[in-house]
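Take a look at this one chain, the form predicted alone, written out in structure tokens.
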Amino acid sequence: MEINGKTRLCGLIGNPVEHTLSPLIHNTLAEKMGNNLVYLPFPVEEKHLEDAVAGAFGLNILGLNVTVPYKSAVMPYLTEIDKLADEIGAVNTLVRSEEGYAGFNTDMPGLFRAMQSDGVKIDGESVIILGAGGAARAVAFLCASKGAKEIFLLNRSIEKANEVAAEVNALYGDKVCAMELNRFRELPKWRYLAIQCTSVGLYPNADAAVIEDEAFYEMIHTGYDLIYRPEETRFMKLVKKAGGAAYNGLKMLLYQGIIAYELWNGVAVSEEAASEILDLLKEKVSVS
């Protein structure tokens, strides 16, 4: 494409962004859709973190994605946030208006639109999460919100899990059940959909999971890991072992860009595009 004076800017801001591969969607998707747009990583160190989003809008700058640790850092800066991310306690999208930046949680959203795409539902399920860190609580929020009949919330600390459920609960009923990770025989006998929300199984230490423990895979239908590098972590390996279906959280990373450009752009971005960029990322993160 041509860079020229009618170029829009897009980013990230976070602190590493070296490694990230939102670049490759966001700029395909400019190329795909004829959009005049370019989109760029930016390092911002803590200190700048306000200068940052100060700095952003007044060159102009269309719209930024915000990557750790500045999820909820950034949120202070913002004129608007939107119920979804505040309900969350995260923003990883910022779209530009008049007075400043809304902010937004795509994240969310793209795996939901991510699971819908797989064919699994979250309305009516039984959910195992594990984890009770950041991811495990906005995923605890949406399944919550999508209509999920339980939520077993899984961690090694019985205490963080606890102000999880507290806060996700206080919303949503009774919903949320917080245990320790070592007492999930004593969950109810019956298949879970279950969401791999901790760092655990992320390269290079491939070959561990946060429950090595096979009878606990033989309860699951569907494993949703949201870790995308390895393609298949030990997790998805375990479910698939005991019979379930596991996905990766490729896709996720794939859906809450494009929602993020959507909204930026005012655009409806098509499944075939969704697709074509798929390809590109599996491409690149198997080389990788």
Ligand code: NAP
The other form holds:
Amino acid sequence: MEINGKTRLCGLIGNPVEHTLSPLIHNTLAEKMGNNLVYLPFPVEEKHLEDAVAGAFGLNILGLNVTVPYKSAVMPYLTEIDKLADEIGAVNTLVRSEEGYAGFNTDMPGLFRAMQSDGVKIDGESVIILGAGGAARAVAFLCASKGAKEIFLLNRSIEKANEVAAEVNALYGDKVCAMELNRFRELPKWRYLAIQCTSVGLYPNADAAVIEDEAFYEMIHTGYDLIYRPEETRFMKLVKKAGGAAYNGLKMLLYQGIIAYELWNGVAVSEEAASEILDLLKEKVSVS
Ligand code: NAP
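Now show me the form predicted together with this ligand; what you just gave was the form predicted alone.
Below: every chain and molecule of the assembly, starting with the one above.
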């Protein structure tokens, strides 16, 4: 692509950002779709976060993604926050307006689009969410808003699980039941969609799963792990061994990026382009 006087800039702020796959997603999309745009990572120190947002606006940067640890911390520096991002309490995409940046959350719509593309539904399902961190919190809102029948949210520290359950239940009724992780044997013996939102099993600790007991996996018809490094996590292996279907978080990463790209450029990315980029991401993850 030729960089010229009309080239727009988008990027990622966070710390660290060295291992991000987002430049691959956005720069490939720009090339494929013929948008004159470049995407770069920007490592930002906490004390410079406000300056980074103001500086990006001053430099006419079109949009930014925001990653850990700033998804909530960035919110006071925005001129507008989308309803879903506000509800979840986390922003991962900034879209430039006349006055400043509007904040969106594309992680959850990204996961939803990934699940739809894999033929996994939430509506009417009994769901187990493993974890109560930033990702699990957003997944709990997603599942409640997309019609899950009931949600069991299991976490090592019960206090965090209780907090998330209380926040979601305040908006959606008594959908979420918080449980301590090691009490999973008390779950009703139903068939569940399980969404793995802890950091257990993430590379380089790939031989770990947050629950090892094979009896747990007998209850899981579908397992979705938000982790994508390694490509097949131990959680996924255990789900498959017990006869369930298992998916990793790479498509979620892809679609959160695609939705951000669509917001910045006012375009719709085709499923054909999405699948080509997914292949590139798979290649990258398998060699890194
Ligand atoms: P986080 O806020 O740090 O939460 C981490 C969660 O993991 C907490 O629930 C924590 O439990 C649990 N945990 C950590 N170590 C544990 C252990 N040894 N035993 C049991 N539980 C443990 O992280 P996050 O932002 O929610 O991210 C979670 C995972 O999702 C990460 O692996 C991240 O890479 C992945 N993710 C993927 C995407 C994607 O696009 N695919 C997007 C976002 C996140 P406690 O509360 O008890 O500490």
